[in-house]
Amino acid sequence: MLDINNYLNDLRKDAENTYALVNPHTLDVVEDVPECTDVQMEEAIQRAGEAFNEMKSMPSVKRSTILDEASRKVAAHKELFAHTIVKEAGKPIRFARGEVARAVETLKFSAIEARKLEGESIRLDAAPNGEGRDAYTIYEPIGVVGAITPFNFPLNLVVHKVGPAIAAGNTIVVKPAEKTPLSAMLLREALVQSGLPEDAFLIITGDGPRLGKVLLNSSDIQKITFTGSPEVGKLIKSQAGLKKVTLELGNNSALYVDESMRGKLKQIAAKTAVGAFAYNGQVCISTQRIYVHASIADAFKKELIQEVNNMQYGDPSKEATDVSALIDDQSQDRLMDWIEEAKGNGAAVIAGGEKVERGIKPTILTDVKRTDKISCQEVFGPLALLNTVSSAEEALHEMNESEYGLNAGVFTTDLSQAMQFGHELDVGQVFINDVPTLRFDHMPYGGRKNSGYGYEGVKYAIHEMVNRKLISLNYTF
């Protein structure tokens, strides 16, 4: 069994104060979460700074089995960790199971590269007076990791950041969302049942900004990993010194459909209406700008209103639901107030537009304008514009007249096409025939202009958490 209260009362003891972390659906208070103290983070830096020493002479074969192991644990545990998701963060029951799947492989991969962190050999004799060496060159951890992580994925991107940090050999401490703390005490009470000192992966729960600021201010702190809003990712960069630093921030994925799907229409819709309002668009890589060719765009808008308005709102422990209450009100009275701007600047909304409970109806407007919140801004929530194109071209720079870079989609039957947008889309990912919202958690992800800085992905990760050095040996001497 996994049991955090030991975990949570060893925090309270030293905490000043709790806070109710809240359901958002029901309202019903599911915690009362440790405040905790800047002494308390700067201990748990200490502590896992005195845990490195054993990480760090770990062999990579007992790192790999940990994580494998915790892998086990975690699917043993699905549907603990699929309810705790839904719980907290509100999330439909079948997205967090989804998101417990996939967090189930993000640990085994992480096993897989714990054994192939290999470096290079060096020809030193390419160079005057080089001969007569050998070199090659090694991965070392860098120390203690600190962690800052979102709501949206309250268990996969938390052990995005933990598994490559345990398979390079170093400790973590994690600060996760304040709504959102409990997958992240499971997953580490997986992960020492698996075998992992207690002190390598520690979790400090509380205000964000102010121990977040520990974090940035610790010369114990090696590395920062965050996910989270451009706006505190810029001020982390501009304070983090040389400590490494990995951002994950936000987007606007945009999506093309082009004229020659045009028998496909339906199965396009259903991906893009998943794509759009999965998780109620609470994720950053949620398809939020759609554009269309115009000779197919009343077939395809047909198509996806219907698509919308078969989601089903509701109670997101219930197998039926599509779409549920948003993480707070606030975010639920931003949205409307994006809607009402739209519309006032002469976008029309064809599905939803409506707020139901404490969410929203999946929106989709049309004839959006570029300067419109919801057309250049992170909308994080359940709208999307659908607005028409007359050619590919039009369609590739209205894309990227964009300040963020992450994800894209494009659906082509021409592979010149599809190669041409492959090449000039000014972001991390393209997608050809998939929606943006798409991660498979091996590959390199990471966003360009203010979606982010540095790259996620487990062997990415990984390679930003470790120093290379090199050694050489003189055999002539």
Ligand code: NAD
Second form
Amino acid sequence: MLDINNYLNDLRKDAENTYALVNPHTLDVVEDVPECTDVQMEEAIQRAGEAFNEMKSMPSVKRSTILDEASRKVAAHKELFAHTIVKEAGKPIRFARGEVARAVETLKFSAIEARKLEGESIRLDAAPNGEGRDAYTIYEPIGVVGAITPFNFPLNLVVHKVGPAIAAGNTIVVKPAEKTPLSAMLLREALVQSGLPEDAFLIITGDGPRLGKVLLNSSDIQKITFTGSPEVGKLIKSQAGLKKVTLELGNNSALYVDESMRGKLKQIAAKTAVGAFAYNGQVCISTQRIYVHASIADAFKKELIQEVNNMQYGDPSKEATDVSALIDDQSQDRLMDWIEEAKGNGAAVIAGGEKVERGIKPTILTDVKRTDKISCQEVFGPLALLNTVSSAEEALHEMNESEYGLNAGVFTTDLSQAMQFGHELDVGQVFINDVPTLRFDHMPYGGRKNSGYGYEGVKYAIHEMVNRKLISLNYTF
Ligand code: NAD
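Next block, the form predicted in complex with nicotinamide-adenine-dinucleotide, ref. the form predicted alone:
Time for the whole complex; same chain goes first.
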């Protein structure tokens, strides 16, 4: 059994306050979450620092076994995790189950990588005067990692920080999003029950700016790993001093559908609808800017409208629900303002465009100006634009006209065109014949420009959480 009540009660004892965690769909209070004090954060950092002594000397096979066992535990309690995500984030159950399945894999990848953290042998005799020495590198854990995570993938994005930290032999203090701390706590239970020392992974709940500052100011935190909005990411980097920093931020993901794909428009429209509207578009790589070649634009538009109009708004705990309440009312108001702005500048709504209960109907606009917020900012909601281009070159140009650079997608059968997009798109990841809303948990994953700094993807995240050391042996002395 995974029970988070003891952990929550311990936090409540020292917290000055609690706040109501509310189900975004029903508005029922799900939990009274402790608003932890700065002192609680400082104490957590200190305890994690003490636990580091045990973690750094733990053999990698043991760390790997703990992660493997935790992966099995999460899988064994997958419905509990999925329903917790539904309640705290309002994520439709099918997508919540998908997130849990990915978290199981991310833990498995972490278990594998824990055994593979290998250095290299360096030929020092390649340098003048270097002869007579053997040299090699090893990786050492850095100490206590501070993690700050967003609401939209409250489990798997926490695993993306905790799994690599443990695999490397670090300890970690997590400040989860205020609205979604519960699935992270279940994860901690799974890891502790799998043999992880209690203080190797601690969670402190409460206000982001205040508790984030404690993490940033602490000289015992060696690294900050942050996933969230670009505004907060920039602030964190500017305050992190010499700490290592990884920032996984937002995007306004672009997709191009080339005329060579004329025969597959129905399948592409189906993938595009899911890419743009799954979990209400509250996904950092949600398909937002869709560019389609003029010669197939009408046919593609028809297919896409049909797919989008078939999506069901409703209770996130129901199997048939595709879209549901947004995380909060401010998001609903902001998105309606953005739709109005684009309409005022000449855009046409071809699907949705209205509020429904606490959400917004999946909405597509055509003829959106590059300067409209729906184009140039991250919508983080169920809105996408569908603009027509007269050539692949024009699509490439439009796609790169962005302050962001995380994922992009291109559908084409033209190999040289595919390679041109692969090389010239100014993003971290390019997907040919897929929508940009795609991530596999072991691949390198990182953004450029306002989308981030550094990489995640288990192996790559580990490399950002270790110190490399070179050891040279002078065998002629
Ligand atoms: P957010 O930036 O508002 O909050 C993220 C976290 O930062 C929360 O835990 C919050 O409490 C904390 N925080 C807020 N202000 C802070 C401050 N001043 N100092 C320290 N911490 C602070 O983001 P959100 O609304 O929870 O999530 C949505 C954003 O996350 C979107 O921009 C989305 O694109 C991004 N995101 C990126 C990825 C990725 O992998 N690139 C994945 C998921 C989400």
